[in-house]
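Heads up, the chain below is alone and in the form predicted alone; it's given as structure tokens.
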Amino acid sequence: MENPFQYADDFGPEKIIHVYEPKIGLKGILVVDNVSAGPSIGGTRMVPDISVKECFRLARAMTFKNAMAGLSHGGGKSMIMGDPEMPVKEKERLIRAFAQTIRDVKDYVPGPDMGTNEACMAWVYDETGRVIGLPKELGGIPLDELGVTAYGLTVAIDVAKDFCDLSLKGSRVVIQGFGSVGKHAARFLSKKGAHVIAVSDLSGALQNPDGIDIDGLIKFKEEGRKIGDFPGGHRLERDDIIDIDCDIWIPAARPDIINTSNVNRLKTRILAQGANIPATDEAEEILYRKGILVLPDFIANAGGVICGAIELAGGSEASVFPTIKERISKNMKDILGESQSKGLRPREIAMNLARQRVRQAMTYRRSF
């Protein structure tokens, strides 16, 4: 087993919890990070494997993601162990059963994430009556059906292009993860000029070099079929993605997806961060070594977290594009001039302004 306290700092975590119910197969972790700014907000995610470092590390990017939005609230998140293409009715049972156990974990307060959607958080708000990214049914502002961390990523991407001469109209995209970010960040990109040559999910990938119809391939996964059958483009190999050249990469699905292993077949000119965690420091480094610029994804994939805290403090969707159009550029904008004047990496740049914010908040803080 995992030791826990190997992962313990002066920011946290605040607690670890395991949660075990081998009657009906039910594994899962929680990780509540910091709460110094706040309740916990952070995901709720279905995945095949899961670990108590990978959860921490997700937590921990939350603590700082929410700081740099200027979010009331700290850093969380969940893992529960499942295929999350499982039956409808065991799914529902198993994150059920999930939330009752982290009912009374007070400080948390869960969303959506990879493998679950506005559905798993009704179900989750049943249980516990705390959530972000419930249905408009039930009085949400369902984030995912919006688009809304995509949305951010674009504008990150739009304050991006002017630190490295790019134009958004007729750049090249590639996008690794066509889930519920990958694809609106492909439709929003597209509206902007850009074209989408090439996308890849769990099920292979897909290019044309001339452009993917997005609309036409978001219809036709939704039909349920692979997007390499699509006849749009030609079929690849799901990790033959990562070897197109193009002017914008979009990582948009598990952590560590980009590492020393294979970072040197990346030709790119931005590596655009939809997903959390989703390159290793050390190949973050030898890209920005080659002048590739990246952006962290703490600051870039900001949008879902911001339109979560509008909602849980009763505000509107006529806000949500707004203020997260707002906090978002102004960071990127802030973050890319600093490196740039410095001669330090984005990451580096953010990571420190994330720490003297959590620590300010801090010291608001009871500490005996």
Ligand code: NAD
Given for the second form:
Amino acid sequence: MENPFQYADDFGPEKIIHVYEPKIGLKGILVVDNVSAGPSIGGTRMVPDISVKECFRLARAMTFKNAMAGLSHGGGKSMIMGDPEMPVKEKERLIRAFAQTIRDVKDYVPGPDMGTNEACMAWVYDETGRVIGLPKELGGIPLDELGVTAYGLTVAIDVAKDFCDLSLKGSRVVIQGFGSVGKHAARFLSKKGAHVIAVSDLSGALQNPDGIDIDGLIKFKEEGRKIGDFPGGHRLERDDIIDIDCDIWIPAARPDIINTSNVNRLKTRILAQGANIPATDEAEEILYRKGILVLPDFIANAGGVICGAIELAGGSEASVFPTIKERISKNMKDILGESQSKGLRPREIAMNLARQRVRQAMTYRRSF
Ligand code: NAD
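So that was the form predicted alone. Now I'd like the form predicted in complex with the named molecule, please.
So here's everything in the complex, that chain up top.
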């Protein structure tokens, strides 16, 4: 049998919970990693394949992300196995059943993630009484509708451009994933004068070297049509997007999509990690040696959780964008500056800072 403590280290995880309900086909995992800074926050993801390893890695990323964002929250994550495009009634039943089983795990606050949205969070709230990312009507700040994570990512890119002598105006952007993070990143960057020259989603990819009409494409997708069928560009195979020469490449889909088997195909100056853990450590090392600036996920995509923490504390929507801007730009400036002066990867600098913060938080906990 698998060793249940194989992921245990100085920081956690505090709990790993498997959820199984054969009657309705529910399979889920919850990892509460570290709660020294406060109750853990982390998304509830619905994907066809789930694993403890991935859930743990994502929960750990949340521990460090929340610490670096200066939040009084630890890190957690949960996963429900299923096709996110399943009929809505079936999805509601699965999500409600999952929420019921984790109702008493009070040191975990779920949030929207891949395959879940504000409506899903309303169901979870109805079952558990705690959640971030609620619809407006329930007092939530609709983080996916506002595109707060993509906004934070744009802030991070805006800082990073000065470290590689790039102007956003006229820069060429490629985005993998056209959901809450990807489509809003395309929108914010286009507004800053960047040309989004290629995008992909599960259904395929689209390229236009002159820049895609992003508002048009968002509308087209909302009509239920496929990215590759959009008239303002030409269709590509989904995974060909990695070969496109650009200035900024944004992963906004699944983990580990950049790895040693494909990293040398990337031709970009900045890899801005909208997705969580989108590149393996080996791949990031190769990118660093090639002089490609990697903006670490847990710093650059913290906009969503900052917004969620503000919502949970009863804060206002008006404070969300300035808070994200202030925290992410300060973190990015500090990390990229130190990376340059010390000759270390941005992730190493960021990890050292995050570890220090979590260790400090751990000293305030009862240890007897
Ligand atoms: P989403 O479900 O809204 O969108 C995901 C998109 O990725 C979809 O367009 C889907 O079709 C596409 N996709 C999936 N597999 C793909 C593949 N192999 N190739 C190309 N496209 C693919 O999810 P989201 O909320 O946008 O999250 C995307 C990533 O960003 C995840 O890693 C998530 O953990 C991370 N993230 C999201 C937030 C947030 O606020 N939503 C915050 C921080 C991090």
